[in-house]
Every structure is written in structure tokens, then in C-alpha cells.
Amino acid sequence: MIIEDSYNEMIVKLSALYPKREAENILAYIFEDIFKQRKPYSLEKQFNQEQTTLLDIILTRLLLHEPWQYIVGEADFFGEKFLVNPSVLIPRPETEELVFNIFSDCKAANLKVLDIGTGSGCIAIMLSKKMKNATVHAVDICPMALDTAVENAERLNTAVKFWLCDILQARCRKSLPVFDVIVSNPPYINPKEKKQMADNVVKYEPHNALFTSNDDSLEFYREILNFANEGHLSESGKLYLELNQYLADETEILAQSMGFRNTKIIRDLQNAPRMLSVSKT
């Protein structure tokens, strides 16, 4: 089949699931990443039989709502390509903003940094690349996620210290040292909200990275703030949290009630309250 015809046929089918612009972006990435074809596509150039079969498989997976990042096995984050699979969340643009705010804010050298719930390692790895001589640690509850993060760190030539750790467990928390910067994009979705979520998220992305263990949407925020208060955040240190935008005020009030004096909600490029920075002083 001629490449342009294949593209147009897939656009029609995918537009039943996604807005047309999003469908076009998905296919542009797939055609370039897998087939090394960039627009404008030649009217004469054709896919061979092997490529046509692969394209059919990809389309079937896309029509089942599988995220295209899992299909190609990579996602862009801060200009780098990160390996992704169903054991890790797909990096989001708002998380890039979180990382940007941290390394823009924390200019000192030799800071000790912790990323809680690292997943693919995207936050920890980019902070290691961007912060001067920082020592970066990262924890996750999932061994497969840590394997992915370790591979990403190796591919991107960064030295991050990864720990298998459940931050909700006191035994794990006690094993971690003191940090100057703590960051987390924790699970914050109430399990009751699953029915309202898009299939490409709820059917494929890891639930332990999305949902709290009970109906308390502030569960992980509370425990991370407790962890910082237990002596794991230095006196001059700062804690950064990616927020459930609908619970931004509640999260800030929680931090203030736990003794954090300097709190700031940061809005993303869409003007949504998506980040919270707190410190003791």
C-alpha cells in the first residue's frame, strides 16, 4: 500500500477515538519512529509486506486504546527519549514543568535530591542532568519500574541511586538519609474515579502509580510530608509535589497544618494549579 494512503486510512479510523489533531500527532510519531518516514509522504513510495503487517498490528493496538508510547516503547521528556512500558507512567508535559521549576529554583551545587515514586526515572534523571553536581536518589515500590529507570539512567549517562522502597512503610522510610530537595508525582486519584477515566489510561497505565489505596486522595501527600518531617528534609530544604489540580488548596492547607511555613502553589502553562513547593523556613 502507498504510504500516504495508509496514513490517510489510519487517520480516519483513529479520529473515531481521538481528536483529529491528536490522531495526526500519534501517527506522525509512529511513522517516523518505526518506519523512518516523515511527512510529506511520497505518492509513489509503498510499504512492503512486512511493514504492512506491522502497521495492521499497530492499528489494532491503537484501536484498543493502547497508548502509542507503549507501542513504540519510548516517550519524549525534556528533549530526551525515555523507555516506557506498562510498569511505568507515561511522562506528561506538566511533569516537565515540575522539573523545570525545581532546577530553576535550586541553584546551589552538591544538593542531595530524592524522587519518590520514580517510575521511568524521568524526574530523577533530568534533575541529575540539570542540577550542578547533585546526588540524586530515587525510590519506587515496583521492581519492574526500577529496572526501566535504571536502563534509562544508563542510556542517558546519568548516575542516579535507585532504591526499592514503599514510602508508606516506616521501615523503608527510616533507611533513607536526609535530603535537600524531595520531589514526587504521587498517586492521587480516588479509585472511585476509574469509571470516569479514559480507557488508554485506566486500562494500560500502572494503577499503583495512579490510584491511592483508599478513598483518601491526600494519602500519599500526607505520608510524604510526614517523611519530610521525620528528619529526612534538611532545615533549609524544599519539597516539591505535583498536584491533583482539584485538590491544590486542600494539599497546601495540609502542608501548612503539618508545620511547613513557606508554601506556594505553582500554576502550569494551562493555568491549572499543578505544583506545590513547601519548606520549613
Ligand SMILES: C[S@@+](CC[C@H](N)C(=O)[O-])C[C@H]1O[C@@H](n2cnc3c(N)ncnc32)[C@H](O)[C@@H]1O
The other form holds:
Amino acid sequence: MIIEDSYNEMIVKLSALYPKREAENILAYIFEDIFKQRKPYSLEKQFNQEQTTLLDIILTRLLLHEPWQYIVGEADFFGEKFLVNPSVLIPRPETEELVFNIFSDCKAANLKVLDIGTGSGCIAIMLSKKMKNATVHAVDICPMALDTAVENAERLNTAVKFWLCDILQARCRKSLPVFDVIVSNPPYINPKEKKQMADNVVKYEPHNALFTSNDDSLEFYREILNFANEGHLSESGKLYLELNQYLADETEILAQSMGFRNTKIIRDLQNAPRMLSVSKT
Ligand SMILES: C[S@@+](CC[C@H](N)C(=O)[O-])C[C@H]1O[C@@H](n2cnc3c(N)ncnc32)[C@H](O)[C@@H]1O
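The structure above corresponds to the form predicted on its own; please give the structure of the form predicted together with the ligand next.
Then the entire complex follows, led off by the chain already shown.
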């Protein structure tokens, strides 16, 4: 089939599922990444049989709501390409803002940084690239996520130290040292909300990245603040949390009730309360 015609046919089908602009972006990425075809598409060149079959498979997967990032195996984050697969959350644009805020805020050299729940490694790897001589550690409960993060760190030439660790378990927490900066984008969705969530998220993204283990949506925030209070955040250290935007005030009050100071909620580009920074002193 002529390339331009395939594109137009796919746009019509995908526009039933996604806003037209998003459908165009998804297809442009797939045509470029998989078929090495850039706009304007050829009116003469055709996809061969093998390419047409692959295109059909991709379209079927997209129409089943599979995120296109899992189909191409990559996602953009902070101008870099990160490998992604169903064991890791697809990095979100609001997390880029979290990373930007941290390295803009933490200018000192040689800081010791910990990323809790690293997934693809996107936060840890970008902080390692952007913060001067920082030693960056990252933990996750999921071995397959850690394998992906290790591969991303190698591809992007960064020296992050990754640890398999369940941050809810005292034994793992004790084994970690003291940090100057702790950051986390933890699971923060109450499992009760599953039914209202979009198919492309709930059917495909890892549930241990999305949902808390019980009805307490603040579970991870409380445990991470506890971890910092157990002596793992240095006296002058700072803790940054990506927020569940509907629980921003509750999370800030929780941090204050646990003795943290200088609490600050930062809004993202969509004006949603997205990040909380706190310190001990
Ligand atoms: C919301 S995802 C964040 C992934 C990545 N940091 C990002 O921002 O795209 C949360 C991550 O926490 C990890 N996780 C879930 N429970 C955990 C636990 N008890 N201890 C450590 N990591 C955990 C998940 O495997 C997942 O990778």
C-alpha cells in the first residue's frame, strides 16, 4: 500500500480512540521509529508485504488501547529516549518538571541522591546527568523494572547505583545510607479508583507502579517520610515527592505532622499541584 494512503487510513481509525492531534503524533512516531519514514510521506513508495503485515499488527494493538510507547519499546523523557516495557511505568511529562525543579534547586556539588521506585530509571538517570558530581542511588521492588533501568543507565552513559528493595520493609530501609536528596514518584492511586481509569493505563501499565497496597492513598508518602525520619535524610537534606494532585494538601499536612519544615507545593504546567518539597531544618 502507498505510504501516504496507509497513514491516512490509520489516522481515521485511530481518531476514533484518540484526539486527532494525538493520533497524528503517535503515527508520526511509529512511522519514523519503526519504518524510518518521515513526513511528507511518499506518494509513490509502497510498504512491502512484510511492512504491511507489521503495520496491521501495530494498528490492532493500538486499537486495543495498548500505549504506543510499549509498542515501539521507547519513551521520550527530558530529551532522551528511555527503553520501556510493561514492567515499567511510561515516564510522564509532569515527572520531567519534577526533575527540572530538583536540579534547579540543588546546586551544590557531590550530593548523595536517592530515587525511590525508580521504574525505567528516568528520574535517577536524568538527575545523575544534570547534578554536578552527584552520587545517585535508586531502588525498586520489581526486578524486571530494575533490569530496564540498568539498561537505560548504560545506554545513557550514567553511573546510577540500583538496588532491589521494598521501601515498605524495615530490613531493606535499614540497609540504605543517609542521603542529601530523596525523591520519589510513588504509587499513589487507591485501588478503588481502578474502574474509572483509562484502559490504556489500567490494562497495560504495571499495577505495582500505580496502586497503593491498600485503601490508604498516602501509604507510600507516609512510609517515605518515615524513612527520611529514620535518619536517612541528612540534617540539611531535602525530600521531593511527586503528588497525587487530589491529595496535595493532605500530603503536605502529613509531612508537617511528621516534623518536616519548609513544606512547599509546586504546581505543574497544567496548574495542578504536582510536587511537594520538604526539609528537616
Ligand atoms: C509511579 S512508578 C514511578 C516510576 C518512575 N520513577 C517514574 O517516575 O516514571 C512507582 C514505582 O515504584 C515501584 N514500587 C512499588 N512498590 C514499591 C516498594 N514497596 N518499594 C520500592 N519500589 C516500589 C514500582 O515498581 C514503580 O516502578
